[in-house]
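What follows is one chain in structure tokens, specifically the form predicted alone.
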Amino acid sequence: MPSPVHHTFGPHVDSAYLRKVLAMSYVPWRYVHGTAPLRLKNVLREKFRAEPVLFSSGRESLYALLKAIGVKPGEEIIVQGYTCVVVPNAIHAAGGVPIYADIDPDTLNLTTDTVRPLLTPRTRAVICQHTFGIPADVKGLRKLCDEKGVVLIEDMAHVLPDHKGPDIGFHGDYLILSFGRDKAISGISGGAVMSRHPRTTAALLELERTAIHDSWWNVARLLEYATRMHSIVRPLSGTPLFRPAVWLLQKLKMIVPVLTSDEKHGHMSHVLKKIPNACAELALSSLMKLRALNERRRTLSAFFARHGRAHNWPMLAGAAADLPLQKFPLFVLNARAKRAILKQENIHLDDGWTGCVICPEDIDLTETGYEQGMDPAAERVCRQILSLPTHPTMTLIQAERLARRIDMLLKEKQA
């Protein structure tokens, strides 16, 4: 059975991000304190010209932002409607009201013209999400939400620019930032918030002041998680010991699960933890790395551009060749039988974005407020896409066998 092609099984752990896991492990007294968080913050801070605030996850940053602004109960957050589920939660739990904004179906994000009529006075900021790593209409935005004096969020979560980065990062009043296991970087867990205005980080140091720290225990369960991927995930992916492997390992808990039930339900703890030590210092090694991550997603990402206009691939005007793209999408018929087929032959193309425009697609969407037909764009999106991996495990071998795997099924009547 050949290795596994997936987007979700350890993207991130890599032979030097095991050793790095590895070498915290001689220092357990350091999971949960330590110096990582201020080392990381000085980067970021650099980077993007912002002060960064640190929480355990970026879900719980936007929640602490949009209690720092000050949202009022009822004003209204604009997002897109092909998103994750912990935007509304955190939206919910702060006191908002999500407003979902149909996408542009060639970037996968909102614009000015589906956001431009959404607008009203209870509207408190806009969220604009680089889907994959696709730029949004950035300026545009921001005019409009000048106009509007509205505050602007720029949800980066899946793209962190480079020194060959697009126009993303530099016009947002803040930026939401994820560290999550298959983010732009990853630290198994870890989030920030980067402010450009005084007071509201006043507010936000506050908020990370007060955070609780996780359990010790809690952060070595996370650090196992590349351990597990590597070890026992991944070889046995293919096999008939995968499945009855990963869910003795989620009994167990042996493994630290991406969303809990409370929150596929539309609930969000009102609790903020601080970042654990060992998950800011695996964000900072990763972030340190960050050209060279890039550059591997936009070698993969350039390559399917080039097998994808060859064999007339279905795919987005918006994905440029040279973005590194977090995961390069197409649009196909039978999208959820082709990933079911591909699955018997070891290609794991389920991600969570698929068949849902809140994702994943096990959440409860009546509690996160949308409902059917309003976003028409989106509603078509996630029925028919069909997402490559890009993540810095990928290689081109992989990237190759799946294209021409691809290509089989784009041929077939059903396509």
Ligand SMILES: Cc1ncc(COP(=O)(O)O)c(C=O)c1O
Given for the second form:
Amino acid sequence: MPSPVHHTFGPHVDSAYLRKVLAMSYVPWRYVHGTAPLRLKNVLREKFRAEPVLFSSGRESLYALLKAIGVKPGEEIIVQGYTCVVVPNAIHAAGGVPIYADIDPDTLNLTTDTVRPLLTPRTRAVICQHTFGIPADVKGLRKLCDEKGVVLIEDMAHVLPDHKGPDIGFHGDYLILSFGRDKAISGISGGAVMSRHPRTTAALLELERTAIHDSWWNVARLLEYATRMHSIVRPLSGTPLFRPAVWLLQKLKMIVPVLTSDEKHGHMSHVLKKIPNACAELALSSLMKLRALNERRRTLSAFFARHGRAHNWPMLAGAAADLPLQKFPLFVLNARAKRAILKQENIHLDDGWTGCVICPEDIDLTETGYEQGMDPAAERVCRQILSLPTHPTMTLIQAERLARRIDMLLKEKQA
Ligand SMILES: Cc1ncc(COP(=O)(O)O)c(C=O)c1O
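Based on the form predicted alone presented above, generate the structure block for the form predicted in complex with the named molecule.
Below is the whole assembly, all chains and molecules, this chain first.
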């Protein structure tokens, strides 16, 4: 059985990543406390020319930011349809109301045209998410937000620019970074707000100071994610033992879930946690390799774009440039059925970003404030999208195999 093609089986976990986790297991007293958060801050500050404040996830960072800017009950935060449920959850937790702007199907991002009609005197902020690493029109949004006196937040969970771009991360009042397991860089968990306004920075630093430490056991469990993915999930995928093994790992709580059941039902904890030292150490090591990580993403994205053009794949116009994409999106008919066929061949393209405008599909949509029909383009996208992996542990050989398989699927009758 060839090695699995996947989005979620430890996309950052290569042998260097494992060695780093192993090295940390020799100094377990540094799991929670240590100097890594400070060192990570120094690098982030220099890179983004903004003041970093760290928490244990991107969603907590967004919640903390909305608290720090003093969102009042009922104030509106414009966010795009086709986003992760943790984004509206953080808005609700801060007392705000998410307002969903439709996306441009060529970039999967909101635009000035979709945001403008939604601006009201109650609008407090616009969150511009560079979906899958495709840059949003952040300059246009900056201009619009300046005209209306609205805060612009760039959500950089999916991409961090390097010396080759893209030109994002320098126009927002604030940036949200995630160091989650499948994000631009990975500390397995962790997140940051980058602030360009001293008064908000002071409020954020106070929230960071009073945030609680995660427990040692929880950090140990987080770190085990790397070995579990590398030594159990990947080797067993494609074998009959895969499903029972994953079921058991989840039942025994040996893998920390990305979303809790409460989060799937619209409720985010109001407790802020500090980034664990071990996660900051991993995120820092990942950040120091950003050029190489992005280069691999560029190589795979360019390969899929080239192959796709040659074989008439239904691709996004906005994704065809030289970008370090977090994943490479296609639009196909019967996307769900195609994913099911591929899964039998050890190609796992379920990434949670399908089937519902607020992802993943098994959340309680009524709690998000989104109503069917609000964002027609986003609804079409999530039905038809088929995303191909471009992560750091995906190889070109796997990409070639996947591309050939996609060619065959697209030629079949129902395509
Ligand atoms: C667009 C977007 N923003 C923010 C987040 C939050 O990141 P984290 O998982 O670190 O809380 C996510 C997570 O999936 C995301 O997809």
